[in-house]
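What follows is one chain in structure tokens, specifically the form predicted on its own.
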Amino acid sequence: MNKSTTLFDDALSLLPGGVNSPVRAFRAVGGSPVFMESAAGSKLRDVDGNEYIDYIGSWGPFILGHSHPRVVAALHAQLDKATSFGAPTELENLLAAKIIDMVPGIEMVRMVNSGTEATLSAIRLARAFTRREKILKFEGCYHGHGDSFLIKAGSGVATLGLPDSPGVTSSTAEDTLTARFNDIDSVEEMVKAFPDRIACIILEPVVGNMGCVPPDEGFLEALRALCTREGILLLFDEVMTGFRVAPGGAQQRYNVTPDLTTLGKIIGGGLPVGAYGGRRDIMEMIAPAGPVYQAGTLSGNPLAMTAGLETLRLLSGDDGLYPLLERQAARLADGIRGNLDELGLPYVSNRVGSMLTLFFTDKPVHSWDEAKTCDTELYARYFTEMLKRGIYLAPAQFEAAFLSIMHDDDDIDRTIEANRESLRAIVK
């Protein structure tokens, strides 16, 4: 028995489901999970000393790379003055100009602890400001572990095939409205259906907690439209996406502009963090400057701070990080096509920038309806295929692998040969 068995056993009866975050149970897949040890680059090396190219990057922080010697740097020279004050510090103050200077729909920033405290602050400020009560989601879409962004949420819930939460009271389901990704006309349905009681349409403008799935051309203008029109506020869930597909995020990608916008992931650079912003005149009725209550111990933490600023500092000073990423995921993206055209196996490859997700289904994936038409137990024999290769996969299909700028030419090259290894031997 190998030691990340050993220690899942251990855990079993240590943590729910011997994880603390249940995609992680390699539920999905079979097996139980690989414990990790150490990281450097594009590379991940396990407690049992197997090394493998990652395609997770901590489900997406890692845009510069595990440990990048900068970010490191910056965070031992911050470790030697303190880990937290619970005080103001100028980091808050660098880090919060650098977002609203990168991110076109941000003119005012509140930081958090994580993606889910972020995007529930923003509902609630959006409720407060139009004092509207129900908001509208779209299937498949996934915001966190907030009561309201539970109902038919994608990512671990859909992996899991959870239906809508126990414990999400039915006056919070009333008050949560879905509406079909890519179908504006489901959306003018419900806004029709709820006239002036929507205070805001939240969205992943490019959605990755159900696979990779970008928005068809239009969707996204046709969403600004309506909610100018309706006084409904657009809130644009970058958490993933944001410093992801752009320098400024999917609104500045797709030239539309949210009213509020929730980032994480790389704004922390691998540590806990979150942060919502927006239109100035909204963010101003956030407490103190406002009525809107929400504080957090250690929201604006040093490290977290220390490790976002030097990640978008190096993000934004070199031009040609961007489209580095856009040519070794388009690479693979393209060197895994061709495996699978070879094959003949039925496939949809999506991707926008550095994310991708593969799904083993032959419809167009446009929406949660398309997406759960995937051949799961097919992914779930790929993922094992290509873990025992060396290839770090999502352990689900619905999401999104995520390249570096340290995944060089040698690790797209390995990977679409183990992926070719692997798909000849599903095939079997």
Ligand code: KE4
Contents of the next structure:
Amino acid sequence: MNKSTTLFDDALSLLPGGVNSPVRAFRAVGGSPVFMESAAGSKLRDVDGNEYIDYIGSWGPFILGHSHPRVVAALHAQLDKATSFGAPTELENLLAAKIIDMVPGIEMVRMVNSGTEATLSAIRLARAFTRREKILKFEGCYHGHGDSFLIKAGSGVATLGLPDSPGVTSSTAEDTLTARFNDIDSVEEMVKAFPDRIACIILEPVVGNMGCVPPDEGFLEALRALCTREGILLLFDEVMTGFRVAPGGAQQRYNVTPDLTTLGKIIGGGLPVGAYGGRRDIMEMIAPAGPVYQAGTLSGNPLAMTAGLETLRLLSGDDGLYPLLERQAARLADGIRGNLDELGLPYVSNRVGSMLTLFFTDKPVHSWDEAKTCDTELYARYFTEMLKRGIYLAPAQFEAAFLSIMHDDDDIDRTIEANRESLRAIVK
Ligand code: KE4
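Can you swap the form predicted on its own for the form predicted in complex with this ligand?
Now the full complex is given, and it begins with the chain already shown.
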């Protein structure tokens, strides 16, 4: 028995499902999760000494690759001073200023400790600002595990086939309306049915949590116009797309500015940081400036601020990084598409920047309706074949794969070859 399996057996008696986050448990792909020990650049090493090319990157944060020397050096320096005070520090000013400088729609920002905290806080703020109670989300989008979001959610909720989670009260669920991503008519329908009652529309502007699903031409612009017309706040949940699909996130890539934005993942450079921000007139309602309460013991702690600040400084300091990510991800996607064509397989590959997904369905995937037709059994077999070949993908069809600036030509070539062999193995 290898060490990962032994550790997982132990974990099962200590942690629910043996993990601290459901998607890590390999439930959707079978087998026992791999326990990791170390990482550097694009590579992971597990507790049994096996090495993998990493396409999870801790679910998005490691766009610079694991253990970037400048981030590690900055953390060592900060560790020697202090890790947290529960008092203001200059580092919070510096990271806030960097975020405001990089993200078009953010004039003021509040740090929290996770994407979930960011989205929970942002909808409370939207409800307070508009004095309305309903929110509207899209089927297949995931915005963290807050009660209001566990309604037809994506990511682990979709992966585990969970209905809207038990423990969410019916009154909470009633205040969450849902529509179809990329279908503006389904949004108009909800707006007509609930006039002047929707506080905000929250979406992943590029969905990652049903797999990677780009916005159709004009969809984001139509949402922007609808929200402006109806006095609804447009909330881009850029926890995944922020600093990923462009330095200024999806709102910069598609030139559509939301009223509020939530951030996470890359913003912490691998340490726990989330943030929400937006128009100053809205943000100034947050305590202690205004009446909307939100707080956090470790919000803005110096260690996490250091990792985030160094990461964003690196991303904004080198104009060549995003073109490099684009080139490498395009090469990978083209290679996979070439394999699919060579084998005559009908599957669909979606990509935006350095996030991409291979969908095991023959339908173009524009919304959850198509994503849910995927053959998740086949994905499970594909995942296992790729893992055997040293490629570490998301252990679930309804997730995105991520590249870092450290994924070099050899990584891409090896992944394309592993993809070819794995596709052959599963369709035999
Ligand atoms: P966290 O609370 O996990 O930091 O962020 C929640 C969240 C909010 N919004 C979006 C768009 C997100 O993608 C996430 C978290 N993403 C998942 C991966 N699909 C995190 C992985 C996990 O749940 O373990």
